[in-house]
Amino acid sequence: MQTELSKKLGVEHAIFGFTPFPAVAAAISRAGGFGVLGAVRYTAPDDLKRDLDWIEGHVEGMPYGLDVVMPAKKVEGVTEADVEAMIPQGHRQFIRDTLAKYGVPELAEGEASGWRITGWMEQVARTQLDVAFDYPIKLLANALGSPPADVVERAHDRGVLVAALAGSARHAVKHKEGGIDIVVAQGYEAGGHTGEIASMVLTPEVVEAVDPLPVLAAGGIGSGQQVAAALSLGAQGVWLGSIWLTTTEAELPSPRLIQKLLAAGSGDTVRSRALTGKPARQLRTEWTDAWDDTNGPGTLPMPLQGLLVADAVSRIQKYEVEPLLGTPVGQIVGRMNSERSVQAVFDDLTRGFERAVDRINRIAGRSGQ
């Protein structure tokens, strides 16, 4: 399951894992594909610094990169206590009555909340950079498409590719003008942050697009016949993220949570804005119902709605309160029927890509005879 890209890299198959924990992203990077560490949650130099350690303890000399959340344009100067006072108290209120209607206990005093966000600041952000460009990394995502120019700079001075993530050919092509190596074109379907465009109509857009940029594509894909289908678009690779959410490396913090995740169905996520602010896919539950109800006060823009919701979703996850308990996922959260290790999933894409190979090329043996 190679390409251009993949050699390029270093990598034996053409398969990009996105993910927040970083023995999955090791994982990721033996079992021949490509580990990407988030990095949003990272607020403390030293908690990435830790973790940075263990990837490379643990990579087997592997390739791998990391993912990093940052607006185009310098942001500097704006701290998170100027945005916590821009917060309207009516918001904070619907928060507490919704928790209360739950029965949701509130965290031991002093117990700091988990997703409590601020990677999206300047300045967080920045110093994510300094700690990562310490370390052989590879690959340097931003989620929020092109990072500033100094930073695609840096990177590439220190030879680190830089990849966008992408929602339409539009965007793409922003991306290539912003010297960004590699795009990625991120589907409907996706979990997380996604535009409107499913990923089928998605990638060869951006694949012609951006030509000859390579193009990874994401979004529907957890399958090797999925892959297989990517590839036959044009892309040079897949960037998967749901899909290593129940393998048994990843460290979601609430047992119930996985067997919601596990016990879903391709139609049991909402595109929402309950979580961050911007339209981010999620299961869906009696939490993003709420935020998503025109008789409730609405969503917040980006980077509010995340700050005002760190607590109550901490909260939630802490009690495991199931109603309300959700995680970003895709569509592809109907495939995750059991817990399997890293490995396993790559076997299984692995084979499944063969079993699309060897059907198409007996198709097109037919056709020509």
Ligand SMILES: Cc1cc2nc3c(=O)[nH]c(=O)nc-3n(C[C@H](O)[C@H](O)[C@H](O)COP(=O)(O)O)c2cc1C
Second form
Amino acid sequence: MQTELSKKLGVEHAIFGFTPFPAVAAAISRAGGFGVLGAVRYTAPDDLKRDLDWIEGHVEGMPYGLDVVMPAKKVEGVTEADVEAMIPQGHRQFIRDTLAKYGVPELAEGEASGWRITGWMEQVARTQLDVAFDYPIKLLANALGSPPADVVERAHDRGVLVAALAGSARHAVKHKEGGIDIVVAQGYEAGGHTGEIASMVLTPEVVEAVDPLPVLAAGGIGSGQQVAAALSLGAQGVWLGSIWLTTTEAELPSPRLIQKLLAAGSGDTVRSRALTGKPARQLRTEWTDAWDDTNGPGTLPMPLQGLLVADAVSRIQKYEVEPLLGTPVGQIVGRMNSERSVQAVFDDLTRGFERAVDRINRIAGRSGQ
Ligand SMILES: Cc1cc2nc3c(=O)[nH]c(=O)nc-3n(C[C@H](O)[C@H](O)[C@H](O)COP(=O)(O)O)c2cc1C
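In place of the form predicted on its own, output the structure of the form predicted in complex with the named molecule.
Let us now look at the entire complex, which starts with that chain.
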């Protein structure tokens, strides 16, 4: 499964995998794809260094990349404490009441929430880059579009390609103007922050809008047939996020959460502002329902919502409070029905791709070619 882009990056398959877990990223690259480590949770540079060292030791010389969440616009001098002070008391009370209703215990004294907003702040993302540029990463992706010009330049000086996620052709064109090399066109079906346009419509729109830049199709891809469909729409590869969550190499914090993912159908996700303040696709739970209920206080804008719910989300995960337990995941969760190794997922993707190509060849009257 070779495209111009996969050849340029020296990978066997044009399958890119976003993951917050180093072991998954390394396994994707070893399997012949391109592993991309999500950096947003690394607020301490030493933690990122430790995990990049680990990847280097386990990637067997195959290429890999890093994904940051870097805002294009700078917000000067705003600290987490300033943001915290903007949260209304009524919202805090709503959280206390909701957690009390489900009997969610407190975190232990001094136990920090595992999930903070600081990874979304430009200065933190820049610290992550200072660490990452000491490693032979081949790709830098940004969840929030084109990174600032000096970051693009720094990446290019090191021979690192820059990718940016886009949920519309308009955004994709803006990213292209920002000097990036690859657009990840992410459809409505995708896990995490999503726009409103489905992959089937979005992929060809973005391909045409940014031509000749290479486009990776993201959102709703979990089988080789879907990979073939994305490549037919003009993408030079696919970018998968959800499918890796239930691989044996993933380190999800809760066994119950894994069971929920394995049991979920494609209709069990919701695009909700409950997690970050921006629409993000995730498992639908009684927690997202509470936030999306018109009788509730409603969500706050990013970054307030993320800060507001950080401790609550950590408590729900730590104590595995079933009805509230969720995670960002896309509609493809309906196909995630067993725990498999990354290599097994890859074998399934490549075999399914070959079957799809054979089928289309037969339909086109080219059997045997
Ligand atoms: C658990 C999870 C966390 C994600 N976090 C990020 C992130 O930090 N940065 C980013 O660029 N994309 C993030 N995404 C989106 C993925 O990069 C990818 O575009 C998306 O998962 C593709 O659609 P799929 O979920 O249908 O495979 C996340 C997705 C998931 C499922």
